[in-house]
Amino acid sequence: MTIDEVLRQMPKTELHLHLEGAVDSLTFAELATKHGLELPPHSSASDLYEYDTLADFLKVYSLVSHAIRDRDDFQRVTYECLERCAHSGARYVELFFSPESHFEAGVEYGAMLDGVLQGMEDAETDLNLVSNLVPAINRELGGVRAVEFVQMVADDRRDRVIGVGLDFNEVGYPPEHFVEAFRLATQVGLCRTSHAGEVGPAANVRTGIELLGCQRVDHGYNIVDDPVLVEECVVSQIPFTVCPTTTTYTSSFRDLADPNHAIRQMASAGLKLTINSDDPPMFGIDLAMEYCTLYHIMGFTPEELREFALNGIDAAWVDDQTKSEWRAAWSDEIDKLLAQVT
């Protein structure tokens, strides 16, 4: 087997992924037609997924979010979504998405869920692919808005919803400004993760782990500006959920071969990464393509590789008995993986 082939077949988590940015562009085409959208001017579904900002980016994730508006539609990004992920190894998806987002276009939250939810049930009966959902604070509403999220997340509380997110752009919405929310969400029992230090700096991550008791960092580039920082969570050990081929959008970080790459640094520093694709199909890549990223552009080894990806079985909301399981299984299975390596 060729290096790959392994990687795409390795048993892995993917722990940070966004639904509306795991919209195939052909999906969001055709559910355009299906609600009468305006789309912007395109020779090719392919066209509509062209940014080269963060803020570009999210202008497009806007509209297609605006795109998804029924039970069925979100059933079937959801569904679509998690057959990608199995494609590409993983076993394991906790997936955020941006209820804010439809509510611009008038869906209700439950509606949202029971689409979502639904399409999770079909890919773990179907693909044998277990999930979880996240739902993510839009930070551009800010904080009073973002206790009004949480008190929502809480009062329609289904079983596979188990955390809260923080993301959009951090540029002005610092992580102090949602200390109540977390607060919150700590009290009623849902797990915390934040966005940060993506484009905003390294303070950013010390407030999401300090201020708001997240148990885990998206991105954390610039983490890498702060040594002492770095050290800490070194210790501590919380997980990073980094997204290779976004760093190359979306922030400073745009060279994935130079050696001083964000990423690198963290790994080499001892932090514990996690490997996620983000939004792949709006980035033409997929789960196992940012695995192959790491290899071949990157330089990480296989036995690296390996440890990314056992990390997130650590970094996953499971329960202890559960990540034991997996990894004891995991190790075993990508150890044979590996020595079939040609």
Second form
Amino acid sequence: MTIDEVLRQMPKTELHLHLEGAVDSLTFAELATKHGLELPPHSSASDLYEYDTLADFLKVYSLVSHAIRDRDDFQRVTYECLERCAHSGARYVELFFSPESHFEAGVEYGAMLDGVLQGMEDAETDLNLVSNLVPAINRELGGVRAVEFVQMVADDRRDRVIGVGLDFNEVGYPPEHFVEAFRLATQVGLCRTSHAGEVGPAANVRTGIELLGCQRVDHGYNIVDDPVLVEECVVSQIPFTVCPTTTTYTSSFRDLADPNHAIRQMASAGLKLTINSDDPPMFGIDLAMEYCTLYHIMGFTPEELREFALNGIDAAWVDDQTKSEWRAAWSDEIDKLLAQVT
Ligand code: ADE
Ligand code: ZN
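Switch from the form predicted on its own, shown above, to the form predicted together with ligand ADE and output its structure.
Following is the full complex, with the preceding chain placed first.
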């Protein structure tokens, strides 16, 4: 088997994946037509997915979100997204979704949940892929709205809704605005993670951990500017969900082959990294391709990739018994796969 085939089959987690960023451009175009949504000029559907900064990307992300309107749409995009995860070797997925972007189109939270959770259940039945759901706070709407958002999540708590995230643009919306929202999330028993240090400073990573009580950091690249914080995170082994291709669109680390790329520096320092795809079709990738990128372009070894995959188990929001069962089974499976590389 080629290394690419092995990396695709290798069991893995996906812990940083946005439902709305996981909509294929053709599906987006179809849903837009279904709901009579006007799209920017384009000659093929894939032209719609062009951007060079986080802010521009987020405009398209919002447009995609507005095309997902009814229960069937939510079920469809969830199932299609999880199908692609399964095709990448994912065995467990924690899926972010952005309710605020759908409120803009007049959809109710309960209806979104009904469709997404049905898609997740179908994927578990058909593909044997387990997933959980993480509604994400849109930081650009501010701290007061974030508290209402967490209360809303707590008030319609379904089994698979396990935590909250914090996303959209860090610039102008630092984590300290969300202390109260995250305090409420902790009180009601939701797990917590936050996008930090992607386009904002290393200080956002510290605030996310210390003031928001985050159990993971999403992205975190600019932590490399603060060696003291790096050392603290090496000691605590708090997981970072890094997304290689995203860095080439949104961060200041655009060259994956650069030996000083943040992900390389973070790994060399001994931080606990998990590999994720963020918004796969919107960045032209899938999860398995991210592992291949780490191998072919960034120069990580198969052993390092094995460790990243297993780190995903430590970082997952599942019970300890499940973690140890997965660790035993997946280690074995990965070792057998790696022995078959030709
Ligand atoms: N939402 C989807 N992808 C994102 C990213 N890379 N950063 C912030 N918010 C996002
Ligand atoms: Zn993200």
